[in-house]
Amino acid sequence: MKSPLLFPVRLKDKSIFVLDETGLPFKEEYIEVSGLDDALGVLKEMKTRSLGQVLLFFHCCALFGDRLSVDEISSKFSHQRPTFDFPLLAEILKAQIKKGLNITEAVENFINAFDALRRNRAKSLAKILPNPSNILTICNVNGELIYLYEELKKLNKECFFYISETRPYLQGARLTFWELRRNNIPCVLICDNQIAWLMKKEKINSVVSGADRASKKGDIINKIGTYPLAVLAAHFDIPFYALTQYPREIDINTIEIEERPKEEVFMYLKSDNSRIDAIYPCFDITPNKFVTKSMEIGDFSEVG
């Protein structure tokens, strides 16, 4: 089983190739990034997200580090996507360089180590999930659900995924549903507003979510819609598992929540919507009391 979303950004020669996630599932195309401005444009337009942002940042540091420092590149990335923790990524990279690695080696070490840790996390989560596992997901966790499915099957556990569409960008519908179906993993797509009903009917017995950021106390910052999903899970006594990495001492009240352009709320409309008002905060914060268990990868100093 495989998915291009496991490694959506790749470095080849002197160019970075970014899987255009906004084109999925209708077309699988890559955007060539040959300069930092190209990378910032890709970031701003949501062509890649989650792990793709991490890989894009690291590869940009490897390619353009002779012109800008790691911290300067981090600052430019943070300007485009303020909620994502690019300063942490800069710390990861600088810590590896202090060990005597060059930037290219540090990036390669991180990618290989991170993937091994993802596989181990899937194995750990599979052990505690019930049999059968009827799992609700939100957004997309870059292929890791494929790892989870493989580990559940090794334990002879039945597995079925309920994939919420994840409005307004539809990452669940366009990405997760697509990658699971192409790997013949049992799943169905559901509308976001159907979740409470399905939980009440006992169709779902566990929730698995990603996390763009996490605090040491167990709070998570993730795609908008994660917080209400966790509240519903708590109400129906359904365990909520968050896939987290490198938790930090964060005051969640100081996190800047990125506001995306209002036009993105109306992406499904082909007509001019410039005069229609909307708001799109694209992340929310889930307090630790609603998180049954954070499936942590570990401290960033352990990577590589």
Given for the second form:
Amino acid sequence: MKSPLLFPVRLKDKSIFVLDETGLPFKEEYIEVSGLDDALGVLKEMKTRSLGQVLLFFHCCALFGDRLSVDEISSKFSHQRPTFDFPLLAEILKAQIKKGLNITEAVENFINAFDALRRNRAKSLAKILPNPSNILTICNVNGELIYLYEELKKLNKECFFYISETRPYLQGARLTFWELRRNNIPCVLICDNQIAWLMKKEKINSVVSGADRASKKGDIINKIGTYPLAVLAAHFDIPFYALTQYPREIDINTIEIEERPKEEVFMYLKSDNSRIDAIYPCFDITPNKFVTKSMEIGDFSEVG
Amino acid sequence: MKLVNAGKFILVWGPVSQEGLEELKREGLPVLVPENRPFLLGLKHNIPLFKESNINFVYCTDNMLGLLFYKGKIKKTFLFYRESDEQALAGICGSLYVALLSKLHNVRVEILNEAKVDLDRLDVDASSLEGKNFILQENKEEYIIENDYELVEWGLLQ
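Swap state to the form predicted together with its partner chain from the form predicted on its own:
In what comes next, the whole complex appears, and the chain from above leads the way.
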């Protein structure tokens, strides 16, 4: 089983190749990034996100680290996507360099270790989930649901995914539904507003979501639409599992929630809606009281 | 509009009727218009009405409502429904989602009769937006859940 979303950004020679996630599922194309400005453009236009932006940052540090410091690159990335914790990535990289590795080795170490950590996390979650597992999910966690499915099958547990389409970028429909279906993993696609009805009908017995930011207390920030999943899951007594990375001692409510241009709310629509006023907060906040368990990928020492 | 600059809204769900328009005018607050997937009723039915009636509104997707409730941006919800009996009302897809989010955030829900809308002309499930498909599967019936109407028990609205 495989998905290009497991590693959507790759380094080859002196160029970075970024999977253009906005073209999926119809076009599987890679954008060649040969300068930092290209990388920032790709980031700003959300051609890549989630793990893709982590990989893009690390590869940029490896390629352009002789001209700019890791912190300067982190600052430029944060300017494009303010909610994501690029300073944390810079700290991870600097900790590796302090151990005597060069940037390229540090990046390679991180990537290799991170994939093993994701696999282990899927294994741990599979043990907790019931049989059958009827899992509601949102947005896209870069192939980790494929790992989860494989681990559930190893335990002879049945599994079915309900995928929230995740408007307006449709990451659920275009990415998650696509990567699960191409691996013949049983799933259905639903509208974001159908979650309460499906929970009430007892179709769903677990919710699994990614997390862009996490606090040590267990609060998370993730793709817009995650909070209602968690609140409604709590109401229906359904466990909510968050896949978190490197939780920090932070007050989650102080993190800036990125707001995208209003035009992007109408992305993928054919009609001209340029004169309609709209809001587009990109993420929402889920307090720890709604998170049953944070499936953490832990501390810096684990990545090298 | 940026959320940080926004005040309070009246949230509408379902096809807004003439009676609803009058009520919204009386409220005098800007109206929050979600998409109302899969049909895009917010875009196709409600916004044209608000434009005609000079009612101030802001558009958003359905999954943004959670954050708006969390931030205390919704003062009241207007839920437009098709029919009712002693136990429940039947509202368009997502009505339970909106009713529950309102209840869980202590936001009052007012119910009104919906306008008659021909849903057959619109998107009917999560596979498409304005007729354009976003999944590759041909036998999509296996992979999509259609759900035109949902029941909302009266107890949730009290």
